[in-house]
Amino acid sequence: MDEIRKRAKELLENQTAKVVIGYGEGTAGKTRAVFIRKPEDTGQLIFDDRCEQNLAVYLLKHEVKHLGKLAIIATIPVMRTILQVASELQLTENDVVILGITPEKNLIELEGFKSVEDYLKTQDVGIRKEDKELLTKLTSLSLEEKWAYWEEELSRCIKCYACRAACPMCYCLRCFVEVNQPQWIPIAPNDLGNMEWHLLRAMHLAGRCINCGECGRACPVDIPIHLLTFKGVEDVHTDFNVVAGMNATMESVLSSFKPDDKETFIR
């Protein structure tokens, strides 16, 4: 922790970064995102097992990115998000200083996207064991059983859109759920509208989800909605041999075509 604070203070003092995005103490024993702009405030920064939030969700926020060059405390999901949004031309190397945090909680400063790519190749970026087990269980169900499962789960959705707010890949300035001419998705929660929202969101994240699980953690009614996008992660890897967030110049899976692409996904 002291190492993180020391480096953050240096970056602010020498004006390498205008703001450091990190973790700080929240309420009820939880952590929250903090935006440190003064060297003397770096004592607020913490890092421990509670620090799971994908801080990269703030990188493309208008009110944040216009503060100046950003430095960010970057766990593996944050690193992957940075590479993915860079591949979508939303971020450049000059926009951010990456203060990497290893699984062992050590600080590593990564110079440029290539160094991030090389580091990630040495790390386990797969889906967590408990989520993998749930996915395997769901995949084994019949089509009718899968539909019944998601109908029941999504019937509890209250349309708060916390999943969208927490997702670092949901950065559109205006989401399709906010379009009312025409009205694509019903505003009030109902079974059909809930299903439409979550399936369309999962489709928009196919080939882009970096399996951080923020959407599932953010859900106030504990719907395991991250499993929808995680299934997309598995399918894209199986059908196209692509893993999102590993390359800053990756082509979009669903908007690019190669003659040797597999067609086994067509069923």
Contents of the next structure:
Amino acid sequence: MDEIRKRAKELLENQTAKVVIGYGEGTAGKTRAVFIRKPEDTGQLIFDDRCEQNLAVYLLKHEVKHLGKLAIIATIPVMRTILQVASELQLTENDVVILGITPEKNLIELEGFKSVEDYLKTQDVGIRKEDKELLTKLTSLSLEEKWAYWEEELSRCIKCYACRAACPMCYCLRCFVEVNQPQWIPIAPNDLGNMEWHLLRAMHLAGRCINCGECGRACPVDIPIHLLTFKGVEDVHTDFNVVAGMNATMESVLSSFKPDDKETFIR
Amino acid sequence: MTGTSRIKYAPNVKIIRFPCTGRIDFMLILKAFANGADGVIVSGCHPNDCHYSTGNFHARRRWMVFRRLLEFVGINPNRIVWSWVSAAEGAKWASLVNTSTEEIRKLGPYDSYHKLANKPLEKEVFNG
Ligand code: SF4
Ligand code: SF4
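Moving on from the form predicted alone, please list the structure of the form predicted in complex with the partner chain.
Expanding to the full complex; the earlier chain stays at the top.
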């Protein structure tokens, strides 16, 4: 923790960064994102087991970007997000200083995207064990059981769009759910609207989701909504051998193709 | 070619034309179910025959992901029949429509999805 504060202070003092995005103490024992702009405020920065939020969601926000050069406390999901949005041409190496944090909570310097790529190659970036188990369990159900499960889960959705707001890959300035000429997805949180919204969200994140799980954590009614995008993570790996967020120059999975993509269902 | 060759096929399909399979947003398939369809045939030119050169290759990737996602939430993927049919393959089109109609008729009306849309399908439409 001291190491993080010290490094953040240096960066702000020598003007390498204008803002350091990190974790601070929140309310009710929770942590929150803090945006440190003065060297004397770096004491607010903390890092412990509670610091799970994917902070990279702030990197592309207009009001944050405009503060000047950013530094960010980067856990593995944050690093992967950075590479993914860089591959989507939303961020360049010069936009951000990466203060990497290893799973052992040590600070590491990562100079440039290449070193992030090299570092990630040595790390476990798979889906967490408990989510993996849930995915396997759900996959083994019959179609009717699956439908019943999701119908029940999604019926609780209140369309607050917290899952969208929390996801660093949902950076479109105008989201398809706001398209109203014609009304594309019903606005009301009704059964059809919820189903359509979530299937579309999952498709728009296929090949882009870096399995940080932030969407699921953000949901106020505890829908395991991250499982829908995790499913895509598994599928693009099986079908196209692609893992998102490992490479800053890779092609987007669904806007590229191989002439010999193999499927078994087209007659 | 099907029409020109006077080939008869099941009258259950409503044709919706698109410039290219690449234009078929997966959402449009869901909209078909929401509007009362029990099954959907998605069809277009064979790979390498695309007028826009790569539209169907892109579409194919998207379908691969979409199909698995549908299955994951419990939508029977067999309610969507995918097939490459060129403009010259009149007989293939006719038999595709006939077999698909049969297969989907066996699956029955898609009540569980129609229920979501709160638009129960009229009986007589299904019975053709
Ligand atoms: S969809 Fe969820 S798990 Fe995937 S990147 Fe977005 S917030 Fe993270
Ligand atoms: S966060 Fe939960 S309740 Fe809100 S829109 Fe997403 S799934 Fe629905």
